[in-house]
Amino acid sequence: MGVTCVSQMPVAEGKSVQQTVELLTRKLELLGAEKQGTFCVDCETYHTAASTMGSQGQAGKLMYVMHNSEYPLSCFALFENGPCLIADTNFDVLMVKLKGFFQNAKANKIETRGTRYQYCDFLVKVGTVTMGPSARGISVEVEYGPCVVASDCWNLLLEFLQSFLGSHNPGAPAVFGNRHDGVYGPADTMAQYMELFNKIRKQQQVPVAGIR
């Protein structure tokens, strides 16, 4: 894999979700890209549970159990602000298992789904983020190929994403400042969807209109 960048984009104004999607859609097939099949990334959170914190008013931490179509036989859990382990997918079974030490946060999961586009060495995922049966936002992952050093191309993967974007202009990954001249990983990707499942999360604390 190469350079990744996982943005949220706003909803059109007077547009829905999928309105939007398709708008960015016909945008990259207009600029020439082809459809590359589908794609599906899943987050579902575990608390700390109560059992394990003691009497010392701890605060639970969280951790997110996700998947990625890209990679169907690896399970990454991620710590907010901590690391990020990639196991095998019998980790959701283990995960069964130690129900004493992290409890499943119910209703909570949230993932995105939607169309791989290539367009040359540029790999894009448009998706409609949903919690439940709604849909609550838009992700777009573009995914530069040839390279593995973050800060050697976020300036090409910034130019491109503006050809189709609009006046939407994503601001460079957090983890592109952690990587440094460090070789890019899936772990990194998984941790920019990890700040944007919980941005939307956040968000829909109070109404947003265009939103169905």
Second form
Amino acid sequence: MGVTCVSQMPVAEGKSVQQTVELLTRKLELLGAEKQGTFCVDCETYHTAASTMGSQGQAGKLMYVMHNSEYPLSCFALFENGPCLIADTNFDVLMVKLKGFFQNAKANKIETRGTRYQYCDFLVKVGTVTMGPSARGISVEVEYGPCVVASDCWNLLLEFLQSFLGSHNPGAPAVFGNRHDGVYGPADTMAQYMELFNKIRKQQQVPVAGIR
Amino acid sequence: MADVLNVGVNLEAFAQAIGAIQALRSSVSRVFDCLKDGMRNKETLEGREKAFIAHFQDHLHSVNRDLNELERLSNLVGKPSENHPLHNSGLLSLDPVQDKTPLYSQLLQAYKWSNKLQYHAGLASGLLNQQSLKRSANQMGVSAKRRPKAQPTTLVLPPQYVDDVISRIDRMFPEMSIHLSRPNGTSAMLLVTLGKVLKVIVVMRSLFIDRTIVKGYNENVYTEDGKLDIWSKSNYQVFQKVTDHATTALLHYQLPQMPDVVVRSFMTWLRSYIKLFQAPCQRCGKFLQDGLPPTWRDFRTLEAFHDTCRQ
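With the form predicted on its own already on screen, would you show the form predicted together with its partner chain?
Then the entire complex follows, led off by the chain already shown.
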């Protein structure tokens, strides 16, 4: 895999989420990108169960268990700013067994679904982020396959993003700065999605017009 | 049109000539009939002989007469015009239904086209002969044909010398690591890893570079049985493009007397790809053009250009 940048696209003024997504995909198709099926990234939140909290009174950490259709046999477990565990999909079953320690916050389940596009060596995924029944925002993921070092190709990625995002200018993802020369991996992508989802959860719910 | 008229006038003669041919055929067959029947139906031997000879003479005379008639008529019919440049195929132009069977115009076009092709092929072969791409010191001319076993001296360098040259180049560029292997006899194969950007497989013959393939840093360069995969190309368009340019570079850097300099120049040029994704095009100032970064590196200045931006 190559270097990936996940960013949030603000909903265009006076448009619904769906309309903005259509606008984006039409721009991509005009650019010459080819449709290649769909994608899905989901995220479930787990609280540390009260019974296991130490007497020190520390606040429970949140753990996120995520799946990405790009890695259909894997399951990602992340702590905020913490390590990322990549496991087989059986991990979900394990989490059910561990409900004494980790409790699933079902209402917090959030996911993004959409279409996958290929343009030369770029892989673009435009998705609608939904939480429960409501559409909460738009995610744009761009992967550049040939490159493995994030800092090498950020300028190149930015130029590509600007070619179809228009005026919206995404900043460099935080994970790009973490490891200056390190090889970029799937865990870095999942961390970006986790950040994006956290940001969207904190936002106010968009008006009814945005519901899918 | 003159031909058409001519034929119209002589149609009568044609019909007569055909009739004459038929007459000639029947008289000739009568001669053979007569020969086949032989001498019979006469009382005396003498009578039989006389009658046979008389018949035979009659028949031969009639053959002669018919033949003369035919010759006379054939002069009347006149010869088909032979001065047409396309010879018999020129007669196609007589076809009155041009719209349905435009054979003649197509034929002329094909003829012109093949003439042009021949002309251009001649020019091209002349030009190509001037710029020979043969990279060995030996002039592969008539002499090489006479002595097919004579190998150019630069092709029989000892493997130890090749190893030396490669390891010196390896030490020269810290961001480039070269791994040398000889899976098939004395010819070396190099796996060059350039930073975290790309990997290059270089197939050598002595100190000549025969083939190079550029792949991504995260791509597999080995086949299933653990050998270097020198045939399959990269999955990424950008590295396919760089492979093309590297092949161009192989042909550009040539100095038959000093093959080690050639390898060093090629590696120096290759090293400039360390900034493949970081360097904008020196001409248009952009990173991307048609979804590809600047994949071309100038042979002298090593500056980055898009394939279409270079001069």
